[in-house]
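There is one chain below, alone, in structure tokens, taken in the form predicted alone.
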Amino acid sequence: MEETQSDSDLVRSTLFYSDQRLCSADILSPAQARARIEVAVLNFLKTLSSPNPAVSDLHLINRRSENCGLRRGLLSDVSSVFLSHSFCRRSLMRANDAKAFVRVWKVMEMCFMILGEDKLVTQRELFYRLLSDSPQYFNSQEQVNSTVQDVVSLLRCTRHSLGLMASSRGAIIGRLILHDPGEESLDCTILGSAGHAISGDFNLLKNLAFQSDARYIIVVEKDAVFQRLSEDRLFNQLPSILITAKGYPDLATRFLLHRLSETFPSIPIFALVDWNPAGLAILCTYKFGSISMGLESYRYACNVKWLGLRADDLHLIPESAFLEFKTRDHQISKSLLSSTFLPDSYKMELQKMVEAGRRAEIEALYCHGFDFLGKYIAGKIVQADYI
């Protein structure tokens, strides 16, 4: 659909118009982020005090799938989700929208205060503060998370620029030495099976220097599997770095993986996930980013290859280990199949899951012995059995 004149005018009338086609979130200093909040307030007051006073709507970048596309790298194999200049509105004048409108201003107010105090807080900490200060507007973490993304799409700056720190669950281990300025270096080969906890502070992650002789990076969906491979010292048998977010990838783990991929562009990245829709969704988040964070996705996307589990591996799993699809599996499948960025090879795998109506977990391979998983990974890498 061609952009109409009114659409074009709306794009140029938004607070921080920068690109004609693609939207992105800027990395700002605390002073710059506070200045954008001040501009938003001044624009609101200007409209309110004009000869024809009105409460202006908030024009936010639409974070729905219909406004999503895939941006392909020109000089790399990395592709990432992006959002276009399609807008949704938060309006005080609509009954079903009024609270969401107020929540945006409440979060901006809190971020302005956090930035003024030169602090970083997690979204969980932000939730409890807002729950205390404005319980009539905030009663769940999901409301806070969604409102933070509203503020990001209004101000066009990253979460970290707003003083919000990623709450990290991730861990890393293997053939990697971390050099933190002013601190002792950390050799990740001598750690226990739990690995090194990944910090949620992007400033710390950004300043890390890396040294590695690894030939592979392996992203592991589950913490239990990560610890199994760590306990077996897979990274000594197969020169590698292991990293996990212990489930759905948090932003800090994705950021560290992205930094590793940029520092060592010749090292391939493989993903080991369950053969189910959730596992594929996790893989796609590492590979392309997420629609909900489409303004920032390109900063974290990596060229991740799907190592396993895949349909070709199912002969290794006993019938008794398969699990029936649940409602959630069907919901995730429907969402993934409707997406515009899922590669054909991934869609074929997903369709096989749906047709079978069942799923398999990585741990099912333990039927061959607890040391089989390392052999399975090494064999697939050597045979280039990945997509």
Contents of the next structure:
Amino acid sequence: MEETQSDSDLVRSTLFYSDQRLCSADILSPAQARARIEVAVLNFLKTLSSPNPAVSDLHLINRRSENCGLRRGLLSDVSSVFLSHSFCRRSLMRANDAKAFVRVWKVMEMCFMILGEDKLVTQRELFYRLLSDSPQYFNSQEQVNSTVQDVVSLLRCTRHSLGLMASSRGAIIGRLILHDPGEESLDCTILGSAGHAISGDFNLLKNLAFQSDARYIIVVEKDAVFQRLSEDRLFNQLPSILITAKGYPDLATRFLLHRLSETFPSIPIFALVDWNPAGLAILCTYKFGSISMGLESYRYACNVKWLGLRADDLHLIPESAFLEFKTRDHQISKSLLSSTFLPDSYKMELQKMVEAGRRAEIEALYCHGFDFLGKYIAGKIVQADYI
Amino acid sequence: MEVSLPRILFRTLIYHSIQRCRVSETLCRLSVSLKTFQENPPLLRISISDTGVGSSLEEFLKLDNYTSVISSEQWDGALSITTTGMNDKEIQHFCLNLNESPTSNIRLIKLPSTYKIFGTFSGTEVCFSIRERNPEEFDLWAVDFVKKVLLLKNPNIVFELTLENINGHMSRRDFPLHENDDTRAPLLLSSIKCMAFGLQEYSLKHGFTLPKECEICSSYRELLIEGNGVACNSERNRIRDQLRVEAMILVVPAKLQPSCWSDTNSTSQVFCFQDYAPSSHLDSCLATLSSLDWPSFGLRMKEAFVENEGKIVIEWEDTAFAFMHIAIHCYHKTAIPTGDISVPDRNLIKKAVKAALEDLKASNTHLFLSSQATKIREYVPDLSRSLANLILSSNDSEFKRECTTLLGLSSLQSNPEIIVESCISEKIARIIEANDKKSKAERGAVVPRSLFECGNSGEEIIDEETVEADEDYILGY
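Switching from the form predicted alone: structure of the form predicted together with the partner chain?
Time for the whole complex; same chain goes first.
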């Protein structure tokens, strides 16, 4: 029988097939991470002092869309993006690459020291340390972050294992009690509208215990909307937990969300994002993970459903609230449309967005009154109007 | 710039004189005499004589090939030629009027011959007179021209140059060449070695302006670096077409910096020769030199031009030397006295100079590292420092021991950071140099070694330049 395209797609997306191709970053203790760096140094010196001396190249797992695949869960409905065995090479022997090569070693050196002091340091602090130590090699936070990902790809261990954490931007509020062992419990219903700031320390997040009577988890793209909903105490009217990363989701926020979804598997997760390609990209990151951190990101994929804003809601938005697509919107939509993981229903929504060439923010709904948002959310949930 | 007629004439006559000496295959003398008569305008009488083989006059009859204007207010087109062959019984005298048409019977006038009474000898003398407003300028140029010939140190030709200034009854003589037995190259030295000898002497005598070698410069003689290269087209069937190009490069490393050479910093002088005479095709040579891949030897040309029709000057972006002189000699294996001065073979010149550069690089790689390798080398100290810190900050003594053993260090007692760092730095620098010496093909054939041998043969490895991934901000967190 001839295999059809959909048959082979099915095969390729099964857990067993993709797990062979999946590259993962290990979660290591500080001692283990230091040992791995020591192995790297020894290998380098061995090649340097061998009868045919050479400077070893660094093979880093390719963090580009050509090297990613979609992994569908067999027993759960969670799909995640993963990176496979395509490598890119950093070599000292190529003049345009040599600086990037040295950057990787500089970051490894710094992480080795951080781990030795048993510390956990934010990427921002790392940037300033590197800037004062080797200013000619590091000139921006993005460059430091990218080099950190190079080290993650090289050593195949998580960023957290290297003693680094991203400063978390996330906040959480709602019908949830957080138990931090050794600390007092925190009732998230009695917090101010800014909510509880999510820690960037994975060890801490790992050990949190939860108690909740929420029926829904709502992931909110923007802080302003999060605060509006918190002030209105939406989570009391609609028993829920509200969580935000204030923009692109950081790993700590995703980790917490993932832990919640595992602790309370029956609670559905809904996303409230702007009607624009960036909003959809944010939703996809929560849902599938990211490519640039593909080695560890896949662990924290969650089954997030798209509540709003969607094409059917556009009649609620006044004409004047719509804005023209910018270049960035076109770039993001192009990339999303050509990706392997975007489900068809999302693709259709995105295509409507692109055809109209217009975008709108959630706040546009305030034209119907400041309490409209809560009603809108409740209404959509009750009508099961989500994809 | 239009080259003046007298200069073209002088150059061409000397060229043919040298060829006649080459053909004779014996020790010859070539004498040049410049007599200035202070008249209005001054008259300059030039005589070029050699003891080479006798001339058939063919080369003189073809002189109008070299210049479109055969006579001008400077020269009346007349040459007085005296020549005799080894076996001739007579010495023949001619007067050649090049401004007469080739069919005219007064173009070449045969004058009464002289009988040879004593001895067997051969030779040719040609004289002509020109009116020069500025005879000193011509004298200077002519002296410079003849001195350049000395650079080749042809052991078979002895050069003499006399300048005479006659004003009424007063006359003054100068002998600008300081040639003596000490300055001559040993007889059996190959032509390329003679050229090396000549180039060295040119440098140590400050362009042959000093009668003896400069003392300061001579003290650095041992530190001069030489590279040579040869290219031939011996597959040509006709012997008269077989060419050989020899290139010699003389370098003084910058760290010496004696004061004599400080004003020639970052420039090179290039001398081009053809069949043992200074070349008249400097523009062609310049174009060839400009097309060479200098960056692969760590050199970047800023500007290059022909100076005073005599030599090529190249200005470099910063270099590692005080100066670098280049001599290029293109010659027919067999001398042809009546042959035309042909345009030099550009491919052969390119091959020879490239071979000379490769010769230099092979023995002094660190001075001639390609621009790429020099750029990479800048990062080596920082990389070595990181690795040294990684090793020394570990609290695993087994790991430290293994590292120091691999580096070939017995113990780290005093200043371990400096010792480890410089050891690693040196090893990496040597690898960079060795890699740079390889040709592109050889480098491509080497399988790169990775830090972690993954052992998975199904891996795909992509060489990517560091691109700040723009498209990856999708799901780019």
